[in-house]
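Starting off, we have a lone chain in the form predicted on its own, written out as structure tokens.
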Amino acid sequence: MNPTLLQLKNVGKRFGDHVVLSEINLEIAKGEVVCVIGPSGSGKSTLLRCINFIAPPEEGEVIFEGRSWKRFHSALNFIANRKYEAQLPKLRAEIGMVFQHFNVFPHMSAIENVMLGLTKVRGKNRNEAREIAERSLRQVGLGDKLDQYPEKLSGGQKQRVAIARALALNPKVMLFDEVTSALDPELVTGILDEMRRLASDGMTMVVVTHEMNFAFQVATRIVFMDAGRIVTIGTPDEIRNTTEPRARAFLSSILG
């Protein structure tokens, strides 16, 4: 078994008086491709953005490469949450995401969207952070749009430049956020088998997921979650088989 490269522990997150996660404990390992499924609003999304402090949790750590991470909720810890605020961009760099919309920047080109980061967070000069933009978006299939703007790029090609611009940092750990529901569906399968090349590289993933087909293909463990909380985490032949309610019926009601 590889070692464990990112922990969650006791982690809880709420927006006002709702809470959207509770008591969410959990181990990846180096290489794992974990898969997390649930009916919309039990916290999948949510769980993600508590990874990489985009939401940080109010409960519980998250401890990743062995550091904990985690807010403190009292004005005389103002000067600690400063001190991790200033490092977050590094933590961000290491545990990189894709969104479900993409969020490439409009006025930049395919490589500029991708050179932004190497610039900005690893401190590349422009040359050395064009070349290894080129090699990740070549990487990703778009060699022969680096100079294409957005507006002139297709929802998966968007989606490529959004995945190419994580893994130009070389980060540790990847987050997918429904990176295929904002997709035509025929463009679907090019950007899950971009995915799966990067699993079968030994990448680390966390993917949120409605693509039933690809969690029980690539997963390592599929985590089922309901209403912000874990509810069972297994391999896909135990999550296939499994007996929990609310894990089966919403196998069922996907997959007939």
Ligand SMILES: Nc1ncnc2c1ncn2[C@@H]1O[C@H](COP(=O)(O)OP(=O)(O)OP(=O)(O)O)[C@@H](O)[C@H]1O
Second form
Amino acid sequence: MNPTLLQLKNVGKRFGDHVVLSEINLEIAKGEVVCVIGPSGSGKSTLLRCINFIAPPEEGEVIFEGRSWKRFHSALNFIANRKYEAQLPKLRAEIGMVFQHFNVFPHMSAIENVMLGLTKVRGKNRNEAREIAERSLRQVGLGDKLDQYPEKLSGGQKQRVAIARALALNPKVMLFDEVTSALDPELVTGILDEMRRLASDGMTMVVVTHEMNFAFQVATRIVFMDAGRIVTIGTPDEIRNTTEPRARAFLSSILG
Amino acid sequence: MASEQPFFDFAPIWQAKSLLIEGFGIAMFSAIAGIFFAILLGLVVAMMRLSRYRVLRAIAFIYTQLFRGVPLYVLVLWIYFGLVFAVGIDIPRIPSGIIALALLNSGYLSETFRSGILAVDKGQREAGEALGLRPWQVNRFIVLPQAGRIVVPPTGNQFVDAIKDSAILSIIGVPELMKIAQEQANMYYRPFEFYTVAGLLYLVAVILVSKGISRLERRLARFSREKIEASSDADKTVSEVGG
Amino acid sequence: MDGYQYNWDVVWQSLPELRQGLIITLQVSIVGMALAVVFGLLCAIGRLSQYGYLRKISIVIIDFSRSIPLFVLLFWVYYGLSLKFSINLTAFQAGAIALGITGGAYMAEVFRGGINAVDFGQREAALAIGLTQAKAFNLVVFPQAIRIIIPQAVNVYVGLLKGATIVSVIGVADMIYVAQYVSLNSFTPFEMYSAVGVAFIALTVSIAGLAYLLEMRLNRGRSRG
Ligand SMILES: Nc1ncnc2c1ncn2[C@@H]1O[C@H](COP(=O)(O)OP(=O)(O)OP(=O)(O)O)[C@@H](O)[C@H]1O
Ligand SMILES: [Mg+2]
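Could you present the same protein in the form predicted in complex with the ligand, rather than the form predicted on its own shown above?
Complete assembly follows, chain above in first position.
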């Protein structure tokens, strides 16, 4: 087994009084592909957002490459929290994220979208950034769309830009949040193939998805969540044959 | 001598309180009357803008441009001082102020009403026509009630503006709150105190009216949701009966 | 009604003074707008802050500034504040400050609306690639918000321009001041105020037209990027 890259320890998250995640424990080794499945509203997206602290968890900690990240919850720790918040961009730069609704920046061309992180986060000069961005966009098959603005791109192309934007920073782990659910059916396979390629290149990935075929084929482990908790974790085979009633019910509802 | 004078002295306010309250009443009356006539005028102009006759549309368009472009201050002076000289109609102060407020706000409201009417889904009109309703019935029973709900918040905001604008009527001597405050401030030589209190009175009026509007808005929203639910229930019953 | 003799010559004769007055109106309104932008931006930042007390304070400031009539603010600043605290404000300065306070409240809402109109996912995506909060705002959120903000800011400016007419009551020699002065001597308020009205309508209509063109351009710019 590879060494652990990312660990969630007792992570909990609420919005106001609404508890969205509780007691999340998960250990992810380098090179693993963990797929997260579960009913709508079970907290899958929130789980991903906790990993890179876009939605900072109130409870528990996230350990990334041996370093612990957590937020202090007393007002007395105001200064400590400011310091930790100032460090967050460093963590996020090592973690790529791709969203359901692409979130490409509409006021920038494809290549500018990719270059932004390279110049402003990695501090590369424009020429260097341009070169890397171009390579990144070519890899996802957009070599001929470098200077297009997002409005002129299809959903699938936008999602490729978003993937290239994340990959260009050379992240150690990639988070995918239902990245094919907003796509027209004929565009889904292309994006899934892109993810397969990444997985076989050894990228560590956490993938929230409803594409069960993809999950069963590519995942090293599958996490089933319900009501803000991890109900069961297992290899694809274990999940396929699970006896856990909620997981069974969920699987039969989407596999038909 | 100066040391005997307190730095802040709100006692004169108390002495002038009945005058101030009366002025406040006149300010509110002017704003309410102004907005009332503005709504009537605005409706007419909105209908003209949606008319099928080009002339009416053009007149209505110019009307809105005129009264949205002219500053209230100029309009008030023009009506009160200008018209007497040129046309010989001598309109007293308060009516002059109300006319100015009505004209100015009608320019904005006609645009509000027009877009409210246009915002009602076209399918609603078609559905009404499909039932065999006449055009005026479609307007009266289907389009206007829905548009009404849309225009409540912007009309409320216009009313709030009218309350604030009414302070300008003091320049033609309408004895509203601001005029009283000016007179009393000069009499007691306490401008800071009087203008502060005048400002706070306007503030209270504006905040109360705004609160009232958002409450009304919420009630209308609830009402429309209930109606939609009720009608979908009705649909179900019909289809069950049919099936 | 014994056949009023219109005397439009007076208008033509006082054209230079009227123009001078118009320039002063424009100056007051532009300085007021500049103050409004700064004040509005500060309030909007407070309003969108993550700290509850800052949000509350900003809301109170915005509500106050928006609810008190410009006319009252003007008198309060010019006669009230400056006398009470012996700050020697000129009528021009008092006018600009009053306009800045009123306009600032509106600008705060314009800024806030523009920033909120940008999809929340944009900020998240910017943070996710490791940008700091400040860079995410400056490089990703604000450039998108500004397209929404500019046309509305022009509308606020038109409002301030019209509002600026009242500074003549505290003795700023603007267009209305000139019109009042001239018509007192020549008994031609109708002509003078008509002229001023027409000038303002022309001005506001053309600014609104420019704003419209600008908006179209910004939107076209959007499809080009
Ligand atoms: N910003 C927020 N504020 C308040 N509640 C939120 C917020 N984000 C998510 N929630 C709530 O948290 C719960 C979990 O949301 P989440 O988006 O993580 O679910 P999900 O499993 O990703 O669902 P889906 O499959 O529909 O995407 C939901 O009940 C949602 O309403
Ligand atoms: Mg989700």
